[in-house]
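What follows is a single chain, given as structure tokens, in the form predicted alone.
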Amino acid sequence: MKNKGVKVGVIGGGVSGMTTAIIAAKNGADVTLFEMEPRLGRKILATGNGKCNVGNVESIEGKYNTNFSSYILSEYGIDEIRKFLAALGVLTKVIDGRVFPYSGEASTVQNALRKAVEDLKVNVVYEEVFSITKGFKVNDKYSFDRIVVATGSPATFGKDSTKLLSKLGHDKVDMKPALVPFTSSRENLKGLRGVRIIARAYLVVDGVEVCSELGEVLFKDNGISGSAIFDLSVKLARLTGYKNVDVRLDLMPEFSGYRVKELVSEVGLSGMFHKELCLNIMRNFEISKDIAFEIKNYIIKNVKLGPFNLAQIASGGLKVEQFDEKTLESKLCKWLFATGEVLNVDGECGGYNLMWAFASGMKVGEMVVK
């Protein structure tokens, strides 16, 4: 049976909180919604290259560093999602496994969120929230019957909120960026801005490679970047006690590398690679004296997670421990929930992250009126 008319405050206007707003509303709740910023979705125009990779129809399995958000998202899957944002006004179509809006604009689904809280009459309060305390008093003023945390992390533009729930006892695990480039020692990236390849990319922590990614690699003055790198970034992001970090780089991945020697030799190095590219492989030739080696095994030394501010998201949150996987309630606290990038689950490249902020937003704005 819903709880109409109760009154419920969500902490954060990102996709998460704005969804949980917009579920509650209809099923009769009073929403406040608070947001620190000056716009709703502000966040929403920076995913996907501004196309807005709102989810994916490949399975979810492997693509999260929890099986936490298993549940949530077998009941609300990417069918469910859309269907959210067709009621919205947003047609969304798949390419190559991704969901996109159709316009191709990030503005599309930001609108149709921003114009559903307006329609629904969700209180809408400007301000950044600094405290929440026992009986659910927000910044010593308004009064709530269920809060949800919705603060996201502090990836792009945003803020690490997870302290706002350590009074009420609730842990965090420390957040780093994720699905970011890589800062390096610019060994190996001689007049490379710019350049782009398709390379499969493995990540060599400490001397061991613990994983690889088949994707395009983005040269930069400083570092890489590119889906493969996003991609190794969220697994770099999730360890820790390594003391160093390589990447290295298998230029011509659908190739052995006796076949690579036969290449270079039947075609030349300049009918393979951008000019500068060559150059630098050449410059590791001499060293070497096996240039089908270097083309296999382009190593970029000493590579960093790159700053919060390049970060699409973040890994690290609440504990999902103290949180029930079936409902996003505290274990700690009735009628506190938490919803999205705040907890403690990230995803890959490829709109697993949308999928979990709408997939938790939905859930969580059903629980509220329970």
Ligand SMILES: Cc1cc2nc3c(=O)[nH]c(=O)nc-3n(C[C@H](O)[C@H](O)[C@H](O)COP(=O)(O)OP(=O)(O)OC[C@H]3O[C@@H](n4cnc5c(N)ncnc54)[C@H](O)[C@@H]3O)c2cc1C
The other form holds:
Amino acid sequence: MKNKGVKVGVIGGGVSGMTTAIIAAKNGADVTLFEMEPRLGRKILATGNGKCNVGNVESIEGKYNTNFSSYILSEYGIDEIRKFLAALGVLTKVIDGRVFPYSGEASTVQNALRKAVEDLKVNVVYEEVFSITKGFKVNDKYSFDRIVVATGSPATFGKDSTKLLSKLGHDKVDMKPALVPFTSSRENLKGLRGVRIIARAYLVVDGVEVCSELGEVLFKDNGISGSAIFDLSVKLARLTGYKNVDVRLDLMPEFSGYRVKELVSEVGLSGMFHKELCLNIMRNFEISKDIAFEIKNYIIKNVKLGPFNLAQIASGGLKVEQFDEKTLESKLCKWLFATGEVLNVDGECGGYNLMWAFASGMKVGEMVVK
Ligand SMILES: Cc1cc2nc3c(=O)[nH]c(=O)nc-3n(C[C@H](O)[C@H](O)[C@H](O)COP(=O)(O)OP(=O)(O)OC[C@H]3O[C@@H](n4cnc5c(N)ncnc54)[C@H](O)[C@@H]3O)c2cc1C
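Since we've got the form predicted alone here, give me the form predicted in complex with the named molecule too.
Let us now look at the entire complex, which starts with that chain.
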């Protein structure tokens, strides 16, 4: 039995907040959506390099920091998300497992969500929310029967609004930038700005290799970026209590050390890499006297997570132990829900973060009218 006319306040007009608002309004709720920016869904335009990678058809196994997301994603998987988008008029396509709007334009997703919000007569209030009290009162002037916190994270243009729930007893895991370039001292980066390679990148934390990723590495003035580094950054953001982090690059991951040595003598280093990379390898070689070793073990010393304004997501957020994994309702405060990135759920590159934002929004849109 749907609780028609129930007054729902949704804080945050990103993907998860708009999705919640749309489903709740379709279910007959009286929905108010709060957004501190002058427009809804600003972040969507930046996603997937403007193409908006909304999800992934591959298994979600091991793609998130926590199993907390598994139940909701088993109910609202990529097929349900694609159906939800289709109902809003967004056709999707799959490229190498990743799901994108068929148009190849993030604006298609942003416009469709906004239009549905408008068509369903969701009341949009462009105002920053400073307080939520038990009961529920928002900013001491708006009253609701249900509250949904969908405030996302400080990654790129965003805000950490987890403190809204601290007065209601909720704790958080500190948010750290993730899916972000690494910064490093200029050592080992000299002259390399703009050089792109495919390498296997190893994350070395206090001398121990924690994980590795095969993919693009892009050298920058003050650090390294690229898909392999982005994936390592999520793993690093989840760790605490370490002292030093290096990245080891295997510059020829498809060949053994022995074969690399042969190739250097057959072809010569200058025919194998960008000239600036050759110069850096030679500089290291002068110390070690083993060129194959330098190619297989190119070290970028003392890397750090880049700043929030370059990050795609935050690792951290509201402690998931304080929410029901099946309903996303707070265990501390009845009829309070949280969706999307504000929760301590983070996913790897490949559409897993938007998938969580959609799935959690769809679930809570149903729950608020129960
Ligand atoms: C550059 C970039 C590229 C990305 N690419 C991808 C990709 O291709 N695929 C993918 O899966 N993920 C991608 N992501 C991550 C993805 O965009 C986020 O995980 C997702 O948008 C989170 O959705 P959300 O609704 O939880 O939060 P958000 O989209 O951050 O929305 C939260 C909203 O709440 C508002 N808000 C915050 N606090 C308050 C307050 N106190 N009062 C009122 N409003 C408030 C914010 O202004 C914001 O509009 C990318 C992110 C970035 C930055």
